[in-house]
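Take a look at this single chain in structure tokens; it is the form predicted alone.
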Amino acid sequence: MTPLDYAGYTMSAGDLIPLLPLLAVTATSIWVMMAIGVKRNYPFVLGSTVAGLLLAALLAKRLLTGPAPEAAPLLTMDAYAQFFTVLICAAAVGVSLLSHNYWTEFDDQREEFFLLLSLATLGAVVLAGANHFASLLLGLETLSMSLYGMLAYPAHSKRKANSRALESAVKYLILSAVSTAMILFGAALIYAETGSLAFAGLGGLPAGPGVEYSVVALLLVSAGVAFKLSLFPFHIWTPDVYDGAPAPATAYLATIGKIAVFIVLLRVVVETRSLGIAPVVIVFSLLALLSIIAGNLLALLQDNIKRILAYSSIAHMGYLLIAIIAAFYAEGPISIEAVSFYLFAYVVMTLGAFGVVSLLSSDALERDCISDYQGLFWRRPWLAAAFTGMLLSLAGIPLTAGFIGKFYLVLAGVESGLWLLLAALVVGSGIGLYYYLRIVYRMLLPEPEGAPQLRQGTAGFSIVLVLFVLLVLFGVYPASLMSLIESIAL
């Protein structure tokens, strides 16, 4: 095939081959859409949706080992994006089977959803490779905007209990917008300053006299950043839209939603050193600081397992963005394992949460406040078993990946000496591990007379154990993932 010249770049047949996860996660959308319009059969969809996110998944395990491809102009689709595509397929496909359960009864049409998801997903995986401000804010936006209708999804069924859900996409969109807006604001700054659009070009800002300029331009992009994130004090919407959202796509919000645009962040931290102005690193740390002791303090006075989750998600992000910080103070690639691991234990640990509150959850009903979990142990002992090995992970217990996770970040603070910050991981902890006990307590606790039957769901259950068991392996013997880890930062 002749080549083709793009501004400069020239492209061949053989570059598509990196690109096929993202491909692969196109033609699923299009495939589900068209089986949509076509004729409507709910598993059908669902089967479709796995099967193409699955196949992106495999496609990009396969090229994880293989030769690093040149970097194209919008996207570099190496062996840190093609990890990190299998990790968002796959959480992908849990929250698809989750979905599944959930959308049993519910009173409108159902297929829309796994578009969406698809979409959704698309959006997250160009993110994983992006390398440019334009594929960055394709991604973000192809992500929001399906997140959108996720969030919403249920507003048009005929039960009352449906209409947070609207209320909470809203908040969603209203914010994200502001965000976004603010990256792009950002961006143009960069490009003024350096004439590229291009991550590369950052490493191009003044540090020295005519700083501020590129002070004020990395603080925008910082501030979209953290409210995608929800750091501190960008978390406002948070709680809101996790609790008046559907759980699969709260599921989803907290995981890919999440990981898809801190992985594009640490990609400029470690190869633009963007983090080398010097109030731009005061900045990062004070979100890093104030995000884990109020999102773990704010935890605290919640009953609602949504809004502890919510929250205790504002001091992960906390958390991960000291490994962030020492990207910058420290000699090799420990930074970057850090956030790898961590978001990998983050995504099995987070997606196993909400993986419970959706099996047991449907749209008439979500199963959200601690006082509807009394009990589980007696009632659903295996279910019961893994949700609180998912909140002790959360919390950094031993023999789990959340402990392995957060040992890797005290190990990337202490060589880079964050001490403020490695105090506060370890209070905050200690705070989360509180309010994680309180709702294993509760399940604990005698089944309450005339408790409703549970829901049953074969699939979704199967998830849940899958994840367990991911957890539990990793934790014992993170040896496999800590290696494959290490050769990708390398």
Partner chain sequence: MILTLLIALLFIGGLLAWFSERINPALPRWIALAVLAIELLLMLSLLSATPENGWLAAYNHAWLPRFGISLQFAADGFSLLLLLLTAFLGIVAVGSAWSEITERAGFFYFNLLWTLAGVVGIFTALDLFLFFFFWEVMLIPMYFIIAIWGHENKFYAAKKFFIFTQVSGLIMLVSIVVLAWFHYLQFGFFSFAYQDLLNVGMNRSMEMWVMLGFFIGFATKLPSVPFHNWLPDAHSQAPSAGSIILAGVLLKTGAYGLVRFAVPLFPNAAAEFAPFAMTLAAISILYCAKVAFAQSDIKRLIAYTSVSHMGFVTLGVYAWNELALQGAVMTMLAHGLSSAALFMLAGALQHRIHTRNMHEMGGFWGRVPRMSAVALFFSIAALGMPGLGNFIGEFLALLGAFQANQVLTIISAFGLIFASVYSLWVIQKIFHGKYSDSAFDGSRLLDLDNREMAFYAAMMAGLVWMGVYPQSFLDLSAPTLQALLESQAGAAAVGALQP
Second form
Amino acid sequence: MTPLDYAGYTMSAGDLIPLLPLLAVTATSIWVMMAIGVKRNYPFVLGSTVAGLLLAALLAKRLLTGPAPEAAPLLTMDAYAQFFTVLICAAAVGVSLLSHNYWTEFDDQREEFFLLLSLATLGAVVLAGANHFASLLLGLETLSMSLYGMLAYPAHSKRKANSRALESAVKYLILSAVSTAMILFGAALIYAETGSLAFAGLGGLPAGPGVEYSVVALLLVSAGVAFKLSLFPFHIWTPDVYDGAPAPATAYLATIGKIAVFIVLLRVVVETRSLGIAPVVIVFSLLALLSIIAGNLLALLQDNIKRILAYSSIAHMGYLLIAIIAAFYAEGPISIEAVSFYLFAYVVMTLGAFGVVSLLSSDALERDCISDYQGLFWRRPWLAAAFTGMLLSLAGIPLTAGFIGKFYLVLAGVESGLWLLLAALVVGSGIGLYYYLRIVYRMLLPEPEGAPQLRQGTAGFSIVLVLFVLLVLFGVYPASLMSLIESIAL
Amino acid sequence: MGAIPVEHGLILAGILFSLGLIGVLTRRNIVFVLMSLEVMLNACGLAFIVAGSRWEQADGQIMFVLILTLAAAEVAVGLGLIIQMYRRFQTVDINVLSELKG
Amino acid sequence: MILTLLIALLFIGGLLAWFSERINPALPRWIALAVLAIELLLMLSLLSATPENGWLAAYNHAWLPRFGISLQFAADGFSLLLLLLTAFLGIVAVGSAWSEITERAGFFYFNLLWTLAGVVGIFTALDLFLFFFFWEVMLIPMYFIIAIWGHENKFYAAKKFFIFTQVSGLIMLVSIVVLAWFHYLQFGFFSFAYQDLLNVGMNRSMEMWVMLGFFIGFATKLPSVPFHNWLPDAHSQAPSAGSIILAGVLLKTGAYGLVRFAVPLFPNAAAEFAPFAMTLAAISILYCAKVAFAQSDIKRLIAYTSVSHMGFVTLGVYAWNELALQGAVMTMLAHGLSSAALFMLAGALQHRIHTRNMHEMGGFWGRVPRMSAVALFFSIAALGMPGLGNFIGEFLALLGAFQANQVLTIISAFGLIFASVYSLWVIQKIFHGKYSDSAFDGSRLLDLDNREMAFYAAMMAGLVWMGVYPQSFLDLSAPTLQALLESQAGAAAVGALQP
Amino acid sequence: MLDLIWLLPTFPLLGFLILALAEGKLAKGPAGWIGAGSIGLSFVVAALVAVSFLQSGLESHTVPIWMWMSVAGFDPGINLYLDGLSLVMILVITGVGFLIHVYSTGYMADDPDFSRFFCYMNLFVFAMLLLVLGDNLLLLYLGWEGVGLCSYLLIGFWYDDPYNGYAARKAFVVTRVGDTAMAIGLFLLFAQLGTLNIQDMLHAAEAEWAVGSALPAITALLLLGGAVGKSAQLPLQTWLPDAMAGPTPISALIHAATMVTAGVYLIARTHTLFELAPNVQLLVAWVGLITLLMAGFTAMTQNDIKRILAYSTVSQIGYMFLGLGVGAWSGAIFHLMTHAFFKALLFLGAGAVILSLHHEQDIFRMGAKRKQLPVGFLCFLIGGLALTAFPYTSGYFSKDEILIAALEVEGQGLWLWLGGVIGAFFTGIYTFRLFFVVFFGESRGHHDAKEVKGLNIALPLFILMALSLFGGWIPVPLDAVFSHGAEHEEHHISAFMHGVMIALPLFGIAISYLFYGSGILSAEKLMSLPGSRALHRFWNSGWGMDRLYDFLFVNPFLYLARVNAKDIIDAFYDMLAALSRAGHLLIVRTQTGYLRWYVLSMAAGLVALISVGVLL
Amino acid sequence: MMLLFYLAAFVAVIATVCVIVQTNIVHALIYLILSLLAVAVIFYTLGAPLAAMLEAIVYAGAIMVLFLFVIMMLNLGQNTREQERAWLAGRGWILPALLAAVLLAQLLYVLSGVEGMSAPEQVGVMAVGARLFGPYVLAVELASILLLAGLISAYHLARKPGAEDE
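Would you generate the structure of this protein in the form predicted together with the partner chain, following the form predicted alone above?
Now the full complex is given, and it begins with the chain already shown.
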């Protein structure tokens, strides 16, 4: 085998078609950067970002139903990837519009936030199509690199909250780098064994008894991924980072930052289904179990909404992992559909929840204490209703997409007979109700005397309402989404 | 040229990785922490080179190049954050960043 | 079609009630009343319907074809009885809230109607997914009712209510999914339809586990010892309209589930489990009657008696013969009325004197004779006085249960004694003895007005009707129960043939 | 004419409904008229029915009113069944009931809750009539519980006093214990025989069950449980003396004449069952015997005029049970009837006395009242004689019949007879103790006592006096009912035995006279004998039964209720919540905020992961 | 070549140990550069000359200079030695070191089981370049984006507070 084997590799224009959404996001980034370079115009930058990302989403939507593209060396932009590209781009649009309100009073440059946001989105889209450790690395790090900037974005102004943003970014940077190193080391070990860096090459790992090497290699990668997904015991950064970061950045990290990794994970799992290295599956089950319990317990008596949501996201990642584990066992597509649907629902409800927080917050004043929401039901009924909807969806109550998602998870778990994990799901949901209801209850209380005026933001508010509508729509009539998801299953 | 057993290269990478981890774990000075991270990333690069050399492929080196890119970007952002932190707290003690907890 | 109309009307009516508050604060209650009256009329119109395949009305439309889930509604006589109870008690609840709920009335009636929509859905859904959907849907508005308009400890109560029912509901969801999954394995396609799932065969231990999942879901709602602890708190803290709906209607959904699903879907496991369920029933009856006696909070007391009475339902259901089932159904109906009335009375008392502590009451007979007489009536109804509905229910349940398990029936029958102990204790504590208003503002202790009396009179009439001519109710539920028994017998026979 | 039986319960029901719906707003005049009138009308109907029944040849007659329910072969109807037994009962109920109602219009005239009183009374008569007319055990049970309810309501009629409420609840709960046994009996009967229709059930039982087999014994025992509860027999007799807390007409109507004899009626009604279970039947006799003796002892030690009468009622019902137990079905029912006359008379007389003495009930605060209260004196004289079975008074005939029948029982007959005779001796003592203490000797208070005026009080008393004296001559048409039971030929007992039976009560009266009438013997001296005080206390407390029950049942229940008021199961869920909270507090400490700790946790996680992975 | 490998490996390990225990940050940086250069030598011995060069130029050169700039900028010179020493004095390092040792032991245990030899052949610049701009061409583009993201972040974060660039 000579090193020049692939020298004849060519890329035709046709090969670029599946990459169009990616290119659109890139173009958006470049366009925004240039726009900033020419003249700082906040509305224009915002508008450009939204328009560009929307375009990317529409392109991906268009490609979703098209013919399946051939697998490219680094990216597989199949229907699965396109579906999540739509989701990621749409969510990024949502975050952009939600953050509009947040930055209106910011006393420093606001435009770069959107540049970073579109770059991060680019990383996420790469992850959606990643089929290779190189693209995984690049996507992951593009996403993280932009997120560092977003998390620490308000670190400049002299306000108090900013040291928190800084702390959040530093913590995320260091820990994320450690986890990246773990992934890379594991990947290197896998490469040393199989000679391939593509996920498909994982099949070359020796399986069967006495496979410590494979197990360790895979577990190193898993640990890194578990960090990105904030699974127990790699969850510990989550609340601090969520808490300190500006709400829009948190929203971004909590939604796109999470699901992008999950998308890859699912792809890897599907590629390696036949691998069947039992210890890895067991470790995953353990991670899921502990995440569900720990996440819910940690959130139990929290008074900070961002932290509550952070902890609850730990638990939700545990729930999602159930479907991933189910995918290891089961032949059918249900577990993949379950993950897809739940990810969709997760984006909607998490974005909605953080959206409400962002909407009420600014860089000067983060409204993240539970007491800030007292009486919200009577002051801003629609916003409160939407927030309640999001929380109930997170709790998995019907009429919301979260319920259908949970139903899918249960179905996947039952299909594979994961009784213990299902029990954890039940117990975890029980504990979870407590803190979700606490927030809801606070909103129902009479409003406090002399409460400060709440901020208004039409764009963000409309996004929250759109999310609420989606939440209920796909909670009541999810058939269309279900069939779409069925068609994209790997 | 004598061939070197793969395990030796990997073991070296493992040792460097662990040393880097110890550095991240024990140092309070954030600059040291960042340096230790570089050690860890470098160890990963080494592992890729070792693996690439086993298969006589360029992919290992390509991964190394990518890691290099990553490390550079990481350091740039990390140092940027350190500068901000130093401005705000006048120290590089990582423990001052413990306002967020609970 | 009429069934979807019933549900849609409640949902839309709820929204209307909410929004109408801006026009006029008095409008929501009128809207709620009108909607419920229309509901009642629509349901009554079903009485004259001719059954097709045993269903008085049915509706089926695809919902989630991926999993064979459809919007399948159907009502037979058994459902209809409970639907009528729902609408009737809905009206009673509106009446109870009429002057009690003044703040945020629009949202209150919204929640009330949505809760009832969920209940109507439960009583008519024939697709298990749909059933579960409604099962959970009714929780949220009920949570709001308790959490917003409840009393001093409302958050605790609302939370407890929600968590208990939700967790047990999730367990049930798992069971439903397992059942559907087994259907998929055996027949190659997904279905959540009741008729399809009836044909699913499972091995013994799996059937038992899945059945237990259902049982826990229903036993929590029913509630049965040891899953009953949410009830006293929820009841004591809820506004009286909430308590009425809770005790009168929501508890019945658990019983309905037992009859419709928990036993027929798992004939063998249910038969095997019956002694345990009946033991739990007997414990519920006696234990909660005893705990009830020790309460000083009147609403807590009534709540515990509810658990005790619902024990007869469990007993009847698991005895699984026509007598016992009819007894269970009659108990559901009669208890629906009597407990609703008692909660309404307790609410009326609390509304007047702002206390639920019986130790602060006494000698009210002289002050409020009407209320006293009404309370006496419903207390003796609750203790199972022949001639009133509760007696028919409990007697039939025991009579039937006796044929299934004599020992447990005899033990349960002692509940009749305990019932008399606490019922008379309440009357004694509140209405007898010397009057003293040291603990409250005595001037507010007014007798029932004519509007209130109208509601009580209606409930009294209902109980007397059930007591002296229960046949009109029995006839309605008989075809359903007989069909269930027959299918059960058939399934058990098939099951017996399998190794 | 017979088809008009449905009118019998209808009138009281209408009366009840009118009075209830009027909510006490009716003036006393109309309320009294409605209350008493409805029973009067019922009595008229009953009389007409009786005439036509007797003319129609004593054939039993069923009047279906409507089907109650029909479930899986269980189809009790609201059907009224008339035969000799129920005829006697309805006559007693409406007749005595009417008299007592009339009396009550006078007795209760000053009560503010006059209308409520009649409301309950009418409901009671309605329920009692259903009890005796029901053709199936479920309808009987309906009446059974209904009368219990009314008893409860009327005992606690004066609700201001918590003691009354206590007594009422006690009465209800204790009888409910028996009722529950009876209900279980009904379950068993239905399960075994497939019907609760009394006649069908009895025929089926006769056909299917062998004499002396277990099933009839168990069912009979369970029914007996119901009967002893309602009829205040051992071991459930404790409620009746306390039941005297109610207004006196209630004591007369419910707790003497009608309701408490329902147990006797039940056993008589289902006598076939008892005949199938001879051991149980014998047990009935012994229960009656022991009860009558125990109550006799207690009655001798009571000072409250109504409590003496109450114990005497318990004792007399004991005779009826004895009669039932020895197969003297007609005798028992006959005694039931005569007892209704003279006991109602005694109670109403006592009521008149009490009313005259401003609600004084302690006999030792009366004395020498025969001049001031001549009517009361007459009442007690006649009633007392009938009660002690003075020859040719009503009580004489009925008690005679029972005792003679007892003597004929093989084996234990003599003992039963002897016990009954001794009981009669006690009856003489306590009845005339009351009589002498109240009406003779020195006046010990209430010197200004004045007879209560009013025809509505006096007339019922005189009628009852007549009935008490001559009631023994009334023929009861019971042969048809019990014809297939044990046939009783003409009784042949020795003159000596007969003499004893007549003499002992008289002897009792004489002793009573020696102690209380003449003062020749002194009760105080008797009390000074060693141990007699303790004995007195023991008897006075009704043989300590209340204490025993408190100790065995009531206190443990109260204790359990008190310690578990918070519901121990709740503690389990609280513990879960506390566990979650503790878990949170424990685990939240890991969120230290220190970055190095976070890295450490990651490293530890990695090590743990690899350890688990490698070890597995 | 083998000897060179083991020698370089030894140097790399020793130098790295020095990095993590140094109290003088500038010395530590020098040791780090030494370690990186040793690794570069190892790369060369493993037949990766391009990687070796990049390691020396970019890593040991450019990136470390960046560190140096920051150290100078923050004036973290000799005067922080005492502080560093104090920070290292506590027992805080025992547990982490133990943990890392366990991890190392695990890695050693697992890695020692690998069989195979690194190829003596060189994979030269040509081969790497061809591959990089062949199938990995997207990776190159993405790497540029990654650098852009790092650039923007760093640019935004490193500015003086409130500094206006216009």
